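Form predicted on its own, single chain, as structure tokens, below.
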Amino acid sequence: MLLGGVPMSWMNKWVGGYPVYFATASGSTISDVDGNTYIDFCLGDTGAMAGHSPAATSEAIAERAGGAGGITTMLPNADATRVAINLRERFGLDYWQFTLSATDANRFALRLARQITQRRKVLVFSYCYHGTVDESFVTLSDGQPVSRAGNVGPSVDPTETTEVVEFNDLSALREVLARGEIAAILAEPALTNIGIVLPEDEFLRQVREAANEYGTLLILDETHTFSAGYNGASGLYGVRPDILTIGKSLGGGVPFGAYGMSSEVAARIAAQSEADYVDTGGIGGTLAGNALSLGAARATLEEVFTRENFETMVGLADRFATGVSQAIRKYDLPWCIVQLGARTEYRFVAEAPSTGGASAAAADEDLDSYFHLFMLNRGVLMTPFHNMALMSPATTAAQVDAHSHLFDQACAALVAP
């Protein structure tokens, strides 16, 4: 039997207590196994942002499990190559490594940065998502950092290894830079999984100057904000980091992850001869690089992650922000909505946030509760942990105008007499 009833614990995050059970997937929507049929505005939590089996993707899956052979050698092939020029061209960085996912993305280029700096400590923005990196599990409570609540079996206090400030605090990013003892800031460009936190005017631009001035890398994390468009938050927000991590959606549902960095870094790991980066050093993993991941991420990256498919979803999302934006208008709601590129979020209250902290207080769990059921209940899934909504090549205006109208209902019931 499964624990909990799901494969993966966090799957019992659905609202209602019993997580559909969902039969096909096919572009952007959904059928469970009772034969209903849903608009999929979660897309995976951006992991099938691509839509689910989009046809390149599914046709190299296909010919690297069929005809072509060999789905995992560890040893390289041209995809690799392929997939590497393809990341170097989007986000400009010179040196390419993959990974199963995210997480180990960003796990390996935290060594990497304590390696070089030859220093002890990261830093990161309260309520940030890194995936499952011990280190990013710090947040700041009346002004002091602690162990995120509900943190599992840390193996050590996070807060012993992480210096953690507000996003958008740039006073206090510099006044812990100033310590001399942050080998990393490791970021993402916009925060997205306590409700999407936008940079404030030159913020990025500001942290890129101070992590140079103080002898810290930068390190950004793409993995949700690659919705921001084709060359990501980064290239939107004209920022060039030391090291780029990114992972979930560029398999088009098949596990994978990279990391990218500048020529600077990579002379500089070069030149670490003491350090094991080929064996029992603690970066890589056997099926990192696999045939049947690159082959997926290769499909996915030049044929369904293109400009024009980009220019499709950013414009969805501003159709779907238009259509909540004039329902909480209509209604007189003291509520808004923040979008990144082709991810919207609606947000309880009059004005977004602009740190970590005030976003999570900010939170409102009936009202998530309301809108993610009521959207159920009516063929629409929404992102789970947050009311979230994401754009892929297969979403449609009509899926958007049919969200449009049942927000409309929504706020209509919610204010009836």
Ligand SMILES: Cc1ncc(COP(=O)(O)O)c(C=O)c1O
Given for the second form:
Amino acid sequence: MLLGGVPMSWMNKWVGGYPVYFATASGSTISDVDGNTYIDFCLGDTGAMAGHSPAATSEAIAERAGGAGGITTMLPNADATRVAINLRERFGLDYWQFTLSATDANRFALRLARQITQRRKVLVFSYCYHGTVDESFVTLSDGQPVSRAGNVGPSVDPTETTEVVEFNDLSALREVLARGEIAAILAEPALTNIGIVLPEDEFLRQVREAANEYGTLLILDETHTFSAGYNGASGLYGVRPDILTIGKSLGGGVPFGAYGMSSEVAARIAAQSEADYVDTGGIGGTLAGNALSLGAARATLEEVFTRENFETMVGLADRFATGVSQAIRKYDLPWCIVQLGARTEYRFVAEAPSTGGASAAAADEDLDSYFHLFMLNRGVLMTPFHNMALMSPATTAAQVDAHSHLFDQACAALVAP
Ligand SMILES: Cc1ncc(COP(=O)(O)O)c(C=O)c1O
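And the form predicted in complex with this ligand, for comparison with the form predicted on its own?
Below, the chain from earlier opens the complete complex, with every other chain and molecule after it.
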């Protein structure tokens, strides 16, 4: 049977110790096997940011899976080019490759960065999360790099492969880069996995400049920060990385990841004649770039993640944040709400933290659990990792208002004598 009762152990991370077993999901709603329905602000922790089974994506999947389609062949097709064109237009990077997950996109980006710079180490921000990428499981503890608590069976101590500094700490970053050992900085434009931690003014531009100065590549992971808007957070903040990685939402729920690179990076890869890019060199995935994923990604990017839909999603997140802020003010609570485009998260501190370390310290498990369960029991699903809420094009203003109403009730119950 299933280990832990679930297909993957992380699915048990719900308040109450076990997950809701879902039966169907459509648009912004989920139904469970007991017949309850939920407004879904979790959206598969971004995997379903396009909404559940969006029509355009479903049609593309049906076309591929149907009689004369073909799901996987080991051959390129026209959808691959269309996806690359869409991503190039959005993110401003010329060349693209496809994977089945964001984790793989990050792993391959790091391999390429080490190969072309001939440097061994990478730099990450403390409390980052980039999927199950070995090099990224390192945090600062009392200012010292340590293997992240709970790191399962690491093959090497990640402090040997990775330097770590706090987000928004430019001088620490420059100090590490100045040693000339760092192949790449792997970063989200805003941290999203330890609460949302936004970049301070100019921080990303200064990181870009420092990377250029010290010959380090900048890899921006837009897997979650794509919520910022049509051009992602790199577009919003005006920073162009050398390599951009992304996954989760692009396939509209079908496994798909991508990494894009500048022409300069592509030229450096091409110049590395001793590296095996076509067989057993460490960059691969037999089903990567399969026709089903590419069809789903083409439809999702061209027809669902449009500028108009992003406007709707961000508008809904604004409305969500307003509702939460009103209750916070009404009950005079020392809390705040943080927003990155279509993604919002309430924090139980008066001011949003500016580093991963501060954000980890500000976490309040009891309050997180209280709000999570309060919502779940009343038909609203929040992301179990923090109280994050994401808007899809299918989300409605009425659903957002239903949350605002419940949030007000939850606060009232909490402050009641
Ligand atoms: C920023 C970021 N990058 C990469 C990943 C990895 O995605 P996946 O587990 O789909 O490979 C995650 C997962 O949460 C993420 O938050």
